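Shown next as structure tokens: one chain only, the form predicted on its own.
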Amino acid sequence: MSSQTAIRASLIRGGTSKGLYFHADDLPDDVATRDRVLLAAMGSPDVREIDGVGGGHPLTSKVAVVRRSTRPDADVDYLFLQVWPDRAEVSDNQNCGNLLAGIGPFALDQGLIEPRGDVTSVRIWMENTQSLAVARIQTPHGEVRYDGDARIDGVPGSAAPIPIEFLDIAGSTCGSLLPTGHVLDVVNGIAITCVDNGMPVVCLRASDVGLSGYEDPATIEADAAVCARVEELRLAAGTMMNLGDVSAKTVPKMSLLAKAEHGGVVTTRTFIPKRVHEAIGVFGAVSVATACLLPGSVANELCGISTVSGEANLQIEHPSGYFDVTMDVAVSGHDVNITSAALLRTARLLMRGDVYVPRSIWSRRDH
């Protein structure tokens, strides 16, 4: 009998991140045993993750759990995890974009659902915050296509696009755009604005901590008191945003925001959150884009955007490049309501096999 376990996976980048891909029935039952499962799989706790597939950071560190959908309105369910390489932690207080673009390819090619011409478009339920999303993935011939033309900032080469529209994603998690019910708040003397438009995100000038706003995340990740002072922002906020003590939580992200320099509408630098993210993530780029369309924002006070009513198309920077955002606004006296948002990813399939852990940990006889 083999000491070790074997599960049905798929590695997959999405986006800017990459993870792990698991059919929901292929892994444990009971949370804290699946929980010990994926740490296991890609060799958490260890900063560098080498007795596992993990890839050492918070961005190559994600997995995604795969189900067919019994709601009427969508094709397959999706549970993000983050598993944090320096701790014994699996997170599923958040929800995560970029993996968000393979789900569609995965659910393709594991015959969760089926091909529906050239272009198919997959209903994806978010379990994380309770909502839907729908991407277009390219099928010539019954197949997903991987290679194409399409550019991300933030990953080499180029491959097929994958459209992806976000459905009423305004309050997810918050239970409102405005959580704490203001455009702009003061914590600790220094102004913020608080959204959640598919992810909680703070936004702040880089400025009031002591930056410029166009260091790279090295440099921020080693000044010590500038992370400590963003890191008590991210706590008072927390409170404020109705998430509650934030200290083990992964939102909000602190996105630090400074004008833009090289032809967007602001530039970025963001917390994971206490990582600095080499880009910015996929929701946390929705938020952001949001903050700068809302009247007296800090991110609308940097970027100068006046009232805009129908379709916005926004570049975020970052410190890879850029994000575009598009979306539907509409406007009622001082009332800006964002009804949907749409963007541009990529993803392709690095390998399927089987991921093993030792079988202490998981036999399938617990299944």
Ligand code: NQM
Given for the second form:
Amino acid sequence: MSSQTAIRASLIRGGTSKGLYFHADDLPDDVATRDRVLLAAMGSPDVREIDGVGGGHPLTSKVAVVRRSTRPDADVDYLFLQVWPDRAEVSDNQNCGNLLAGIGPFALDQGLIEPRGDVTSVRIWMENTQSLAVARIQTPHGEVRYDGDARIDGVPGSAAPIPIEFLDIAGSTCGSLLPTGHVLDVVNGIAITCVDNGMPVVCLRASDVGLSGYEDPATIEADAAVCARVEELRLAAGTMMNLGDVSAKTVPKMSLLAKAEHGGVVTTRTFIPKRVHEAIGVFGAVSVATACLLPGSVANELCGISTVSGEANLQIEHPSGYFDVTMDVAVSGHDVNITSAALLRTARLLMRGDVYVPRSIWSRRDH
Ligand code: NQM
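Swap state to the form predicted together with the ligand from the form predicted on its own:
Complete assembly follows, chain above in first position.
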């Protein structure tokens, strides 16, 4: 008998992240056992994740669990799990819009749904935030097409475009778009805007913590005093955003803003939360773009956009380029409602097969 348990899995780049994608049925039902299996598969805890397939960074230590949906409005359900590289912890407290880009290709590839013509719309129920996304996947000749000429910043080369649309993500984690009830709060003397349009994010001026906002991620991570100050703000903001004690949580994200440098609306450096993102998360970008449209927010003051009803295209600058977000905006009096958001991602299947974990961690016969 083999000393290892083989588990069906695919390794997929989704947007600017990378992770293992599983059928829910191939993992243990018991959450504690499932988490031990995922930690072993990724090689956590170990900063290099040398004894697993994780990449030693939160952006490359991710898992998607997918099943056929029983909901009438969805094709598949998607649960995102963040596997911490450096500590033995698996967290479901946030969503991931980057791995989301790989869900349609995975579901089609694995026969969880059938292709429908040259482009298949896949309706995805995002379990972490209890909200829907629709991703349009290129399926000429009944197969997922991965090559194409769509480019996203943070990924070399080009690939098939995957446009994704969200309808109802406002307040999906914190309960409301403005979880503190205000567009502007002051914490430790620093003005912040707390927003949740798919991801809880705290926007603040980079200059308020002594940065220009144009530094590269490694320079910011090396500045222990800045990191401590940002974390202190995050802990305070987390409570104000109805998230409780966030010391062990991956939300809220902290987005340090400065005036746009390259023609976008604003420049961002985002703590996710202990590392600084090389780009920006998908829902993170949607939340920052939303803050840009809210009069009186830290972001709006920096970018000076006057909000109008209708379609708004916003380019959010980040350390490796731009993130384009398109939103439908409805303004009524002082209220600004974002009725939908859309963006472009790409994804690529990198490997399909079995990932192995020691049998002592999970023997499928115990399942
Ligand atoms: O905000 C990083 C990423 C993410 C999450 C993070 C994401 C999102 O870049 O939707 O995609 O903020 O933890 O994958």
